[in-house]
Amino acid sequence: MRTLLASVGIAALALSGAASAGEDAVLSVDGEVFVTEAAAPDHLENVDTIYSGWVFRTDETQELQLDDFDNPSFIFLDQALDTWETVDGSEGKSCASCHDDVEDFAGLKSTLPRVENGELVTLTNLVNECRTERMGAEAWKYSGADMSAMTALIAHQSRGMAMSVAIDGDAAPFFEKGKELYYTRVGQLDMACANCHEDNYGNMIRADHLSQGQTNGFPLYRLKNAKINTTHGRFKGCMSNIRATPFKEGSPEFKALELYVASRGNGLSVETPAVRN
């Protein structure tokens, strides 16, 4: 497993507005600087610079991510390592039966979601395909404890690599659908993803410092619920917060939205498992 043994210099985070919303924070890990700020990908129309959610967090929350011994995510990754070796299903196989080492998945998280055989697939889809088609085991719940831990473990192998999600070719129609969803107002509060994460990032909403909603740290640990959280779980929570009826986790809508949102972070370093509020 890739490890993070850290020392870090953190610049002050100003909370007054988007122009001074922690853009100068630096995440330096064991001599390697993680990219938490980058020029926006060419396909973004309203944002010039992209920032990891890490720079919007308090010093105390940031520090939890700087040492794997302090990062509460690793309890769940250790559980996933045990599951990796556990035989399950009618074929008498474990994950390790087909995959020699989880480190072999380095680079996978940074390219997902992606299109395979005309279908947009997420890391969760790939895990469940292995379980049902190769292990003869039952599919895991999309954001269930086992799935959240396993996808965090697999995504962790890409930590430090640049997000690089394809949006052209076969992915283009899914990208356009996700973009449409990102800017569509829904719910009783009549809000879109963009209202918080594009128009108001860096501002305070109650006690929370709004970020750009980047997914480079997912699956991640949230202090709010003390567990690993998935991207679709977070989408569901956001929709509930604006009093809209959420799409189903794993739905075509959420997968398209995941593709679009992930592409907004192209160029940022994968941080999984990140720590957020």
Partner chain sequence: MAKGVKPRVKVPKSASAGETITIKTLISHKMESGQRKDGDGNVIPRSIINRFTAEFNGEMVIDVALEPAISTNPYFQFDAVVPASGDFTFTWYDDDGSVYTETKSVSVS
Contents of the next structure:
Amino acid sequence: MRTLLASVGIAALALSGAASAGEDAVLSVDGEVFVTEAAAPDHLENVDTIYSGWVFRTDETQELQLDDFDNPSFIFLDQALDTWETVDGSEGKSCASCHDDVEDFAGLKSTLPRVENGELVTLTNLVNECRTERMGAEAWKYSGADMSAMTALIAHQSRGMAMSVAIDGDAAPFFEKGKELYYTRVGQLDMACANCHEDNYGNMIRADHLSQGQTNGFPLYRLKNAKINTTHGRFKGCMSNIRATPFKEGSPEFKALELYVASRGNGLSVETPAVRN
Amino acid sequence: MSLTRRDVLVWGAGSAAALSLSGLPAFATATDDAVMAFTGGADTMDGGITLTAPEIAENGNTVPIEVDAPGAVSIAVYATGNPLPGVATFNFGALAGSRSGSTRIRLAKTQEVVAVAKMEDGTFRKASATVKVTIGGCGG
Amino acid sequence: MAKGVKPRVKVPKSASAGETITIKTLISHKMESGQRKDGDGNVIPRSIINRFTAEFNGEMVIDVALEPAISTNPYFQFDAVVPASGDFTFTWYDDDGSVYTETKSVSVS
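What about the form predicted in complex with the partner chain, after the form predicted alone?
Complete assembly follows, chain above in first position.
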């Protein structure tokens, strides 16, 4: 592990400056300025300042998020708006039948996941609960195209609001579980989330500029696969990359990790739908 | 379409094979052939055309480029390191407000991107830019 | 028609006569390159948008030929001259024969 980290450091020296553009850049969309750098929440022990993943991207990638037309996410949000109005299931309802305006969901993403009746719930859980309990429709696949687009549309309503996820009270045990997962080394490469996203953010891991792994921009569009990506999908990717067997999307582990990672970003603006590499 | 890193590597390998042939004098590169087809064999001159592309692309799957050639009738763009060099040809009509266009392209690996403009006077202009295509450290 | 294809176009609603305006277009499309193989090693057939045109009141603004090297969800930005009030028509031609169109009106004051 030590050797690996050392070589990461050398790569960082060799490439620093080349791909690490825009750390002083300002993220602003239609005149609205986003908080991409903030004092770390009190519960973070090893980090003083938190940064949006946007800060770590190159100028060209950053620019794609500065204009809602240049941002390719919005074709998927448009699709989700169509879905919003479309009746599905045995009850003859669409999303719009109960929730007239998707804008009413401002402030939801910034507080999720949260505990309801002793259970940790994510935005995806809430959407599927509506589908199965109230619409009589089939649950969507956790990170399927329909779900990714719909959760992006709903999360987008909170854009610009500060992430503010509760970690005390009922949420405390889930927070502790997520924290433990964050610091537990797993996989053939024997790495924890913290090894990259806490110990080495800002450094290059080969050709990649490591971010803090913040989730304030999720669901988001990745240039890599040209579609909307979810937090659990991203967690799965990270785990595969360190040669670990990923938890399942929607699993208690990923939900707890989602809560913990989201809380590490408390204070950053919601950017959904962000654009990343 | 979503390209995984492996796909891109395979793509790159295919074009590397193509490149190794290009050293033989009897074979022009696929890009040369494509440019020849566009120009009809006419010489290309430098200047009068601007090709804007990032020095480093974070992901070869989506690389923003812009071409601009005042007085051009059409502009063709080629990716010399892709398995097929053609990228796009912009043909400007009577109501074009400029002879420029932007799009997002796929690059299989680090390579030279070439733009050739056919001008109103029948001459051809050429510009190129090298784009380094990086692959994420852990393929993620 | 390929599934989930949706165009998105940004055009100013108004302009002055003869003004040059910037237009941005995006369409959701996989742009399957024909270079990839599926899990069984069979080539996935090419399926792309191969042509995009923008016209204003029937006159051509730009006519683009697309190759498989254009990224998924093809994006174009270009400029157009608006001589008078009228309609822009944007057309995308799919390999499978489908044609997608979008119209935007501009009023000239």
